[in-house]
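This document opens with one chain alone, in structure tokens, the form predicted on its own.
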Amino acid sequence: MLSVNNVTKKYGKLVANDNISFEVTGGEVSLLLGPNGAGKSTLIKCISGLLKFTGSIEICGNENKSIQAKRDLGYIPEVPALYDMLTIWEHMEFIARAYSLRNWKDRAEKLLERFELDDKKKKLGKELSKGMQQKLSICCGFLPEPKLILFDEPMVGLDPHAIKELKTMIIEQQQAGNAILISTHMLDSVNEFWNSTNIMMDGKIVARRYRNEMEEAEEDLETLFFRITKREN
């Protein structure tokens, strides 16, 4: 689903990403995890297409800035970029037309159902909170049915349903054979699913573990967290 090969971003004299290479298969929830500073939301732009790098990245086979590739991509930032004059049923229609789908609308209500903004359609992006600019830009991004979701820190600002209607769309798209690649700080929003992680720091990717090979060694999320970054620094 997702390939990352050999990919450095450098912002003048600054390597924000050096030299970064991992796959994320269809089914599999990875993590992105490090502290502030480490990379994480540069490699997740990169891999949307949002900036230029060195390498490549491939989406479903397909270069990650083709045509098809961003067809096969969900994208929710940490900040959602939506537009002050469109209501939130624009925005959905919005995407609909640039992916060019086709009977979307009962999609669209069921998840704006599901993040309780049916009865807000009429709203205005500029009128919207925080919290429900988060959502509507979670429906925005999983409207064309992607196949590779990218989250940037996608619990921030949720109420506790959003968060539990989230982690239950991103079972579902597990089960469904998607990929997904979580930015997080939050380890505990993401402890029941995740199958894979990559602990970043200074840019580069220092550790991966997968779910199985940690239960099977008794070895915990946090802890490796901790003690991987701990010893980086």
Second form
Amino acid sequence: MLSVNNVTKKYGKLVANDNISFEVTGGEVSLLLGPNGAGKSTLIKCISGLLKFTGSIEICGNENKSIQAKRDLGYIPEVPALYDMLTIWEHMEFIARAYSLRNWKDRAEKLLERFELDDKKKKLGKELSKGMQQKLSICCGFLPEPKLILFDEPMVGLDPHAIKELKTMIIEQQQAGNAILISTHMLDSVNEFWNSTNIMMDGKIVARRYRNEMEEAEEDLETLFFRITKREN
Amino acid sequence: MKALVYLLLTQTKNKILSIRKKPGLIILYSFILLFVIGSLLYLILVGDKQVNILPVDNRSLFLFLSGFGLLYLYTFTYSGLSTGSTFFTMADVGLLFVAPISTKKILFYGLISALGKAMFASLFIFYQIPNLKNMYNYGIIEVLSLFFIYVILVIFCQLLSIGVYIFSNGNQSRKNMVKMLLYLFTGALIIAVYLIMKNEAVGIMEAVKMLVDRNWFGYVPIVGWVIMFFKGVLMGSIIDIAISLALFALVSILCISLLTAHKADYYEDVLQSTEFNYQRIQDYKEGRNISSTTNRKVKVKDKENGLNKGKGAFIFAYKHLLEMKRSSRFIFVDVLTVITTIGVSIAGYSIKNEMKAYIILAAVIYIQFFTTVFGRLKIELMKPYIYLMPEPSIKKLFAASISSLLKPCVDSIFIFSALAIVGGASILHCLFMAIAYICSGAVYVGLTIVYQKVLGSQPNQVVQMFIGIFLMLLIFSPAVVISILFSIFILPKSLLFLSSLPFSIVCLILAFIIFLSCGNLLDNTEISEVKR
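What would the structure be for the form predicted together with the partner chain, given that what you showed me was the form predicted on its own?
Every component of the complex follows; first up is the chain already shown.
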């Protein structure tokens, strides 16, 4: 589903992503872990096609900037990017029309309902709290039914109900065979569904582990994270 | 106190050192510094020698000063009625307000810090040294006095705003009282202008100039005090200078005593404004500046909740229409249209000369730069949707540009009709000037795209603006030169209304070339990263 090959991203002399390669297959929830400034968000933005980079990224076999790849991609940014003068419902309609979706209304209603936004459909973007903005941003990302979903710190700002709902939705996507890449610091919140993890330090992936490997080694995510990031420090 | 001195000095030092890492800013500041030093040297070398290349009477400068004074008076009084003003940042709120330091010392720190910022913001006066010398024959004393009084005005208005906030916060009758005072003040000025027009049998501009030049005008709060100070400098009247500064000091002390009364517990009074400022800066960084400029309460009814039209890339055009409808009742006609039309009417009325009307055209095209280049297309380029949408880049860019291309068409109807009606310019002149305005709008849309391509990853807004203005001058220079040559050497007098036609044609060609060559922008550029 997602294939990242030798991706390097530089900001002047600073190497934010240094020759990164990895894959995420259908039905896999892959994590991007790492300390602040490790290059996780930059990598997610490169995959989304928002930043220029060297190397190649393929989404469902298509180059990430191709129209087909964009159709298969869902991206939920770290900072919700909403329009002040559109209502909650109009954001959903905007996405539906932009992606030329059919029969989207019921799906949009259900998404809003799951995030308790269904009674606030007439609220404008500028009237939403940070948490509500994040919920709407997630709904917008899910509406086109993407095959690959990228999350950049998705749980930040969400209330416990929304976190629970989002976890359920991620598991549903996993079961439906879609690929998910999550950048997060909240290790506990992803513990129940992750399949693989990539630990980043200084722009590089310094460790990649699969869940079954770790279970066999009786190691948990947190211990691995601290062991690797401490050693690298 | 040591901590506050340390904070002030360290922040200043770090700010200066941080420039080392920003080559764009180094070039910009070096350019400004060289210009200011050059201008000061010019003043010193020329000395008292009469230059007067373009002799203009002092009253026009008094008029400018009054304009600034009035603008600040209204703006800061109104902000005092809503959120107040502040000398502090969110970092001060989080770290300083909770520290065991005297509130009065913190207030003093705030004032010093605001003074520094005001002085930096007032440096633009030094860019005007050549104009001030050539037009008014001012020397170094006059220029420094202008700088000084402008800094005083900025600081004073912030204090006034805090004073108004403390006085009126949570008390509607006091708010109404302040508003009423402001209305009475405005009414009195209008009546004064009217009486001068009637008694002296002069036009509106002359009447306004005469008003600001009257001796009693010096006692008019704020606006007059500024003029009194500067006239005092020009005439060497120490008494005028002293009275003006004493009046500023008196009201400042009143505002400070309002702040420091009751154990100097002013934190709550500045908190809302500090948070508001912080939010505005965040909004600006996150590309929410344009749509947030309206404070109009928008209530969306059931039947209005929906885009209802558009598919694929063209949804951007329909979305912009909806956003504009919610920002202004008349969609394309907004506050800017009204202000520009009024400005053009006043300028047209004063000039009443068809060839000089081109100066007005140049001015509105210059203003159009800021509204277009930092407009809706720019906002789209700062959000991820336009990059993520599965449509060809050129189609998305075109769709997201439609509203920016249409707005000058609507604006030009109002602006150039006003020029024809009030300014007396011929309809043909106005028609071709309107076409030039629309075509320059198209170039600006193209420039926004070039901008993203060249400066997409340049986070500094000041650098972006200066490079943008440089690009604008670079792009427009050939068009303007061709138009001037065409008018001088080819056009007969009877066809002078066609003077702007070459400019329009060159603009259209340039816009077309930019659009075609940068059509794949979204596949080859980066989203502007939010600077945190």
